[in-house]
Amino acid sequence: MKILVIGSGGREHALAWKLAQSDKIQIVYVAPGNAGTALDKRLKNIPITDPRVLVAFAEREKIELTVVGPDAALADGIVDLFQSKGLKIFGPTKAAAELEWSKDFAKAFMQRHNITTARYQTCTDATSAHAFVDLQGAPIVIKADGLAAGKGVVVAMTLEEAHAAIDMIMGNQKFGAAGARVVIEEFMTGEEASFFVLCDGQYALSFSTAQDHKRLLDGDQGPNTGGMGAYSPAPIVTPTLHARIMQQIVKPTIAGMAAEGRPFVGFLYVGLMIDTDDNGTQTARVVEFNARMGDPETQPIMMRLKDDLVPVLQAAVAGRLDQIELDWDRRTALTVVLASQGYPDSPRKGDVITGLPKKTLEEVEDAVVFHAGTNLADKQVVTAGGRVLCVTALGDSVRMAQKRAYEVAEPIQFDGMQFRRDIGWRAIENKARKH
């Protein structure tokens, strides 16, 4: 069968890489793809980004399943467009994806369905936003209501930072229409984790957990980014807490979306803040919803998934996820993001990348270098975005996976390359504290 993956980042490379391992697959097309997908003989890039042209391509090539990676495509209604032509596509409709593309909608939805989250206020003008911040004090969290490429959230530790964030989002309109409204939330303490489920509209199948590193610099310092690294599974999500999250957050979300006429089909990413109450019991509150897999969390998660992903996604599209069970590698997978000079504010493009593994992906023992922001130019791999490569490795512990990932990353070079040297530090530190 033929499959189409829409997107060009590290998430899409990881999804296409996993799908291509299926013995059911003739070819996996990636639109538009990157240098990594271009160099994989099992994948074929197609230089198409226009949704209507993609529909025509899927009809012409008799694509049996399309998988959507990026949030923007979902928010623009690409799933609705494919479905209107009778094409099978995995991802939520525009109405269902509003859980991600409008933070105000998500917060109000959680209130309606008694899903635990931070207290908040939505403001439609800067004057009321500034007044609310003065009333609440700091620390406080300022979020652009719409999609902002993972950069529309400011965790303000002082009132000055909070007011500057409002001016940036609403005054300077850094994120355009996405910042026409801001959601201002109470600051939540604890440790963040990412909780992923597969959904078929009625049923949710636990997919995996992960933890990512949003800050640019070691020790969780510097500006927020789309993610500088991640590891899976997340040790902080114990089996007891996992069951509670499914029962108290995931199931009410899927049931609520169905009840509101927005059945959710696709990957649901639940960003959580994990803490402990006065009795020492773990608690979980929703930080945000994403209507797709996370990036860079997809990369380690795909490394750990043992099952063929194709029939799993087919079951989700057909509403048969309750018949599926998943088998996971018990090892930890960890990914280190290599970013371009100037990231996250003004990433430089066009720098030549050297030191990439010469072997094929499967021959680099327990490691894969997924491409994110790369292109081919005169047969050379060059930088083409902020997050350039995602070096991902398996290990028997977080520390061992970390060691292997940095070993593979060591020879890779490009001008201005920046990366964190402490991916996985929190899990390693927590384990050391327990022992």
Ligand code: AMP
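Keep in mind that this is a model prediction, so the values were computed, not measured. Positions refer to the first chain, counted from 1. In this text, rigid core is short for the largest set of C-alphas that superpose within 1.5 Å between two forms. First, how it differs from the form predicted in complex with the named molecule.
- Residue displacement note: residue 167 has its CA displaced by at least 2 Å between the two forms (rigid core superposed).
- Core-superposed comparison between the two forms: the CA of residue 111 stays below a 2 Å shift.
- Once the rigid core is used as the reference frame, the Cα position of residue 158 differs between the two forms by 2 Å or more.
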The other form holds:
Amino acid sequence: MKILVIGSGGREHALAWKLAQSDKIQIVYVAPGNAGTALDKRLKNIPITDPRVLVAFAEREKIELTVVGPDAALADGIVDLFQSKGLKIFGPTKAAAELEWSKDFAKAFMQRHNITTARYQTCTDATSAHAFVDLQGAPIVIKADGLAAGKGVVVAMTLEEAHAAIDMIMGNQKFGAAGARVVIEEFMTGEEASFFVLCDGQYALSFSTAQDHKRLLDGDQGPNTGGMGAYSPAPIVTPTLHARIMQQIVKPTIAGMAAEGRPFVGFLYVGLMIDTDDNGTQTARVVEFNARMGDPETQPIMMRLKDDLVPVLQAAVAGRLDQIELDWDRRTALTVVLASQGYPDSPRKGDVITGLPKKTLEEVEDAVVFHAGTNLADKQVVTAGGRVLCVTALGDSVRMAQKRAYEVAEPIQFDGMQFRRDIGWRAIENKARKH
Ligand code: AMP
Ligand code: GLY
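To complete the pair, please output the form predicted in complex with the named molecule; the form predicted alone was given just before.
What follows is the entire complex, opening with the chain shown before.
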């Protein structure tokens, strides 16, 4: 069969890489893809991004399943469009993806269904937003309602920062409709973890956990990014806590969406804040929902999934996920992002990349270099975006996976390359503290 993956980042490379390992697959198309997907013989890039042209391509090529990577395509209703033509596509409809593209919707939904999250207030004008912030005090969290490419959230430690954030979001043309409303939230303390599930509209299947590193620099310093590295699983999510999250957060979310006439089919990414209460019991509250896989979290997760992903996604589209069980590599996988000069503000493009593993896309002793922002120019691999490569490795512990990932990253070079040297530090430190 033929499959189409929509997107061009490290997440999409990892998904296409995994799907292409299936016996059932003739070819995996990636639209538009990157140099990594171009160099893999089992994958084929197609230079299409317009959803209507993608539909025509899927019809002409008799694509049996389409998988969507990025949030923007989902918020634009690409799933609705494919479905209206009778094409099979794995991802939430526009209405279901509102869990991600409107923070106000997500917060009100959680309130309706008793799902634990930070207290909040939505404001539609700056005057009431400023007044609410004065009433609450700092620290406080200010969020643009809509999608803002990761730039719409300010964790304000002082009142001045909070007021500036309101002005930045509501008074800035850059945010457009996304900034017409702000969600003002109670500040939560704890450790963040990402909890993934696969959903078929009625049933949710656990799809592992991860922790990412949002700040640019070592020790979680510097500006926020899309993510500079990640590992899976997240040791902080103990089996007991995992069961509680499924019962108290995931199940009511899936049931609630179905009951509200927006059954959720797709990957659901639950961002959690994990803390301990006065009795020493772990607690988990929702920070946010995403209606897609995480990037770079997908890269380590795909390395650990042992099953063929194709029948799993087909079962999800057919509403048969309750018949599926997944088998995971018990090791840890860890990914280190190599980013371009100027990332995240103004990433430079066109730098030549050297030192990639010879068998670019084959597994090199339990490590894979997934491409993100790369392009082929005169048969050379060059940088083409902020996050360039995701060096991903398996190991018996977080520390071993970390060691292997940095070994594989070592020969890779391009001008202005930035990366963190401490991916995995939190898990390694937590473990050291326990012993
Ligand atoms: P979001 O896009 O909602 O995930 O927010 C981006 C980041 O801001 C999260 O990953 C957290 O690190 C932080 N954040 C968001 N909401 C809160 C909150 N209520 N309390 C503390 N930190 C938060
Ligand atoms: N790594 C965070 C995200 O994908 O949203």
